[in-house]
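Take a look at this single chain, the form predicted on its own, given in structure tokens.
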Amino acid sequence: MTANISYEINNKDPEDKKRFIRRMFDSIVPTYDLLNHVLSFGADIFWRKNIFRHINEIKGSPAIDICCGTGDLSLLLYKKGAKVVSLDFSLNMLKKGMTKNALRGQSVSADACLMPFKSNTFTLATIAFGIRNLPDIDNFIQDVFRVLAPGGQLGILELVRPKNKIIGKIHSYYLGAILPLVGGVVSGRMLAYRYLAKTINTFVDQSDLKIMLERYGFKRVVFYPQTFGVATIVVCEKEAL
């Protein structure tokens, strides 16, 4: 499994890939936050904040931050007044988030595609830099739709391939040469950062993601490109009754 570091959809039998991804994330926790900031030149901080420009007011509302990592987005949700549940399948990530006091609501270790919550529970669901780590993406979309209340929103922040050809070439070189080298040297986990770079290049196209979200019931799917199109924020809704 470690030889297959590209993104591939596997809704029927994703467990081997998920075990590989969980072990990988558990292994990079000590340098995870630092490298997020370094490798994005600090832009990841602003991308997370920009999510709140495109979603409804969440003060006092139940929100779930899926694939929360060490909790940077969870903390922003908490500061905005949401009643936050932070979910990740990496215990090491959750422990780091608690240590740095970013996870101030309920923390849950669980599979993002089989969430232990009742249907129609949350007003908002977010997932930052996590959706391309879910091989069974169809299962995820269906389950997040299930746990959202009618009228609820899903906010996705993800690294993507720029549409501009010149930026795309620079970005491709960065992913192929710079990101794995810097990430591997700093973390000591070269395979992990080769994987993270490769999944950006092989994740589903934005147009296909829109089709998938709409297929499972989401409405008003809107993309908000970030920083020359190297990242995007996607906001969509579960229609109100």
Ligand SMILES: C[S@@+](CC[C@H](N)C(=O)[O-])C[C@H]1O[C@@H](n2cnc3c(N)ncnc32)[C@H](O)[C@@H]1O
Given for the second form:
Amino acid sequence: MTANISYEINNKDPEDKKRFIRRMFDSIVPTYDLLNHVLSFGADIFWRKNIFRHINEIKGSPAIDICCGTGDLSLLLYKKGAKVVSLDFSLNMLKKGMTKNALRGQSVSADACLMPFKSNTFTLATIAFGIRNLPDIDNFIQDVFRVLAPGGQLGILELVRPKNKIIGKIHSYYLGAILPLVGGVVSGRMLAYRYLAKTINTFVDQSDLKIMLERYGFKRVVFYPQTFGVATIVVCEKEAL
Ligand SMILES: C[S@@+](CC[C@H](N)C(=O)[O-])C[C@H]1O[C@@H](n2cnc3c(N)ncnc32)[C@H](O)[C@@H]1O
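So the form predicted on its own is up there; where is the form predicted together with the named molecule?
Let us now look at the entire complex, which starts with that chain.
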């Protein structure tokens, strides 16, 4: 099992990685929500809500929640009055989101990097804890830029490495020892939680992410660090015509 996982992670083909990632998320659905709250000490709930402090009013406008998982952010968008589309490639995640009544708009099973929507469709696109799971971030940025309407915004929430050295040491220990242990014991999927911790360590630097977003046309890229810098909200725009 370990050999298989390390093969999948190190494999250079993004499609192979995606198959591995989809199967992994399919397998952790039963305890996914609980572990999110436990492992972040409940902060994930506030971080998702904080996105709305930094984006434009969304009432009545089309919004897409990409990598929606079980739909916690989709539900917030719905409650803010957006016309929500929720997209994820894990069918088990989408099913759980429907069962708990979080996915109240259209739900779509598709790859975040090849979205089945016309160009210039959405006023807002969000992605919470999803972007670091994409092996081909460039494709994602290009596709999300394409589906956003001119003047539309992209809101990213992601777990990152804190810049402060002392917090960074505590964070590393937490990611290396505590998160896989607690996640593994509760979910029965230790390797999945080891993998998820590893993706935080290997995710692109924030400065590189900014460069990538700008390279594909996004303007006004602003970072809003959350809780000692262990998470960040990024908001950027597709220029209005
Ligand atoms: C950590 S979960 C985040 C779920 C949710 N946004 C939240 O706030 O809890 C990441 C989600 O991204 C989805 N995902 C990962 N890669 C994807 C891809 N290439 N296309 C679509 N969904 C993807 C997974 O299936 C999983 O549901």
